[in-house]
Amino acid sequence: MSLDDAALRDAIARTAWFHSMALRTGIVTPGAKSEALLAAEANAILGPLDLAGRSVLDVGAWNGFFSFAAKRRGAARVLATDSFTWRHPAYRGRETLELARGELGLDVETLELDPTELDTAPTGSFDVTLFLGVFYHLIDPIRAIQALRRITRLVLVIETHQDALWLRRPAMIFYPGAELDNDPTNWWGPNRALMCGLLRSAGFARVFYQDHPMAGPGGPYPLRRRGIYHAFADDAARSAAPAPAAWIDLATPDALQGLLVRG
């Protein structure tokens, strides 16, 4: 039974939101990202993929916002996947994407997963898998990333926070307790040089990287230093993906060197 307008808006007031999402004209969920910097990331993530026809996994999708962008953009089927802040009893993200979902009407499977769960799942393989804001969350990020390339059959998209990027070397910043954030799940700052050769190692074929598109000078200071990764499976699946002019080829020779930066 649809809810009225005050009904919505008091089960929208009860719970906690990561993502701004218009459900109805004039009601937007209140979320920590605002609608303008999720525009931008959609279209820095999601805006180079024709996803007519494809098939979606977003892993750690919490309110919803990039499964419902990707089924928005054309994708026949979209898997949203998440453990931590769907059971979590403050964020309680299953219930705020159920709502959403059932107010947007976009057809969008659900299934209560968590990334360390990647291995054994029998979620099937994937067009595309969106990695979004979870990489730095795992102890073990590197059997993620294995799992993933498993289970992806076109691209594998990654957004993450980002350390030591004064290294040409590959490098990983340890955080034991809650030094980035004041986040105790923060556990990771992997640097261009780390997160291109594990892409690579783990089988894909091309990797492509891109600034945050709000991490410029003058940007908030916790986008700053976070970074956007499409990794291509093989050489035909990147050929069906216009390169934008923010990609940069890590493939190419001194790629990385022009994009160290001081500590």
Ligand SMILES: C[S@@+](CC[C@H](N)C(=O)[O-])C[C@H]1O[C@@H](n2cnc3c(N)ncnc32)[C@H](O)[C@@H]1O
Given for the second form:
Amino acid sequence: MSLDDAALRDAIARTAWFHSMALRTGIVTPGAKSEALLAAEANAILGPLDLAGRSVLDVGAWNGFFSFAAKRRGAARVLATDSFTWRHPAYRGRETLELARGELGLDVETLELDPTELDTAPTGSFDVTLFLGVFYHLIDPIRAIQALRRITRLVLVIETHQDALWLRRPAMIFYPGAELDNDPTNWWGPNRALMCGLLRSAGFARVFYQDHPMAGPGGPYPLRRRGIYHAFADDAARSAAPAPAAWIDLATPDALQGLLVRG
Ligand SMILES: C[S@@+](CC[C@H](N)C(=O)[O-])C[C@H]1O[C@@H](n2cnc3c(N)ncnc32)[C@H](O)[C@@H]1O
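Complement to the form predicted alone: the form predicted together with this ligand:
Everything in the complex follows now, all chains and molecules, and the chain you saw is the first one.
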């Protein structure tokens, strides 16, 4: 049933939004992430990948921006999954994704799935898997990465908060309380050496890193503690996409050396 503009605005106002998305001319969801931030993220995360005809799994999709972006970029099949914000009585995330999907007319499948269930759920495998803003929310992110390796055919993309960037050795900072952003669901701040080592040991052949496009002074992540990893299953998968200039190949000797920053 189609809503008139006033009813759509009411429906949007009744739920919580992380993603700012234009659902109709003049009607944009009031997400914590702005349209400009999301456009920059989509460009950095999906821009280098040829999604035409590919299958995409979006883990922790929330309102669905990246699922919709993958579909718009030609993916044949997109599965949006989430649980925490979808089941949360205040966020009602699944309802928000379904509202947006109806308005945008995009064929995105949904499945209620917690990332801790990735290793047991019969999801099948996907060409591209997205793990954006989820790593640090899990008490055991290592198990999730291992599960993602098993179901990723070509490339896993991780976007994450980072910490311990002054350490050369692989390390993660543990936040037992609400130290990070006053959010008790934030557990870990990995450094780049940790992410690279973890992805390689899970079985990804090539790992590329870039700073988040808005990490730096004046932006939403002023301390540069935000990064994006493209982890390819093998060299053949890697060659499907030209490597953008922004990508740092973490197999290059001393690649991480220039990335050490003060705490
Ligand atoms: C920061 S949002 C990221 C949303 C989207 N992927 C993005 O990058 O814009 C974190 C997502 O992780 C999910 N999540 C999974 N497990 C979680 C947990 N244990 N605690 C909090 N959030 C969790 C949330 O439901 C939410 O969709």
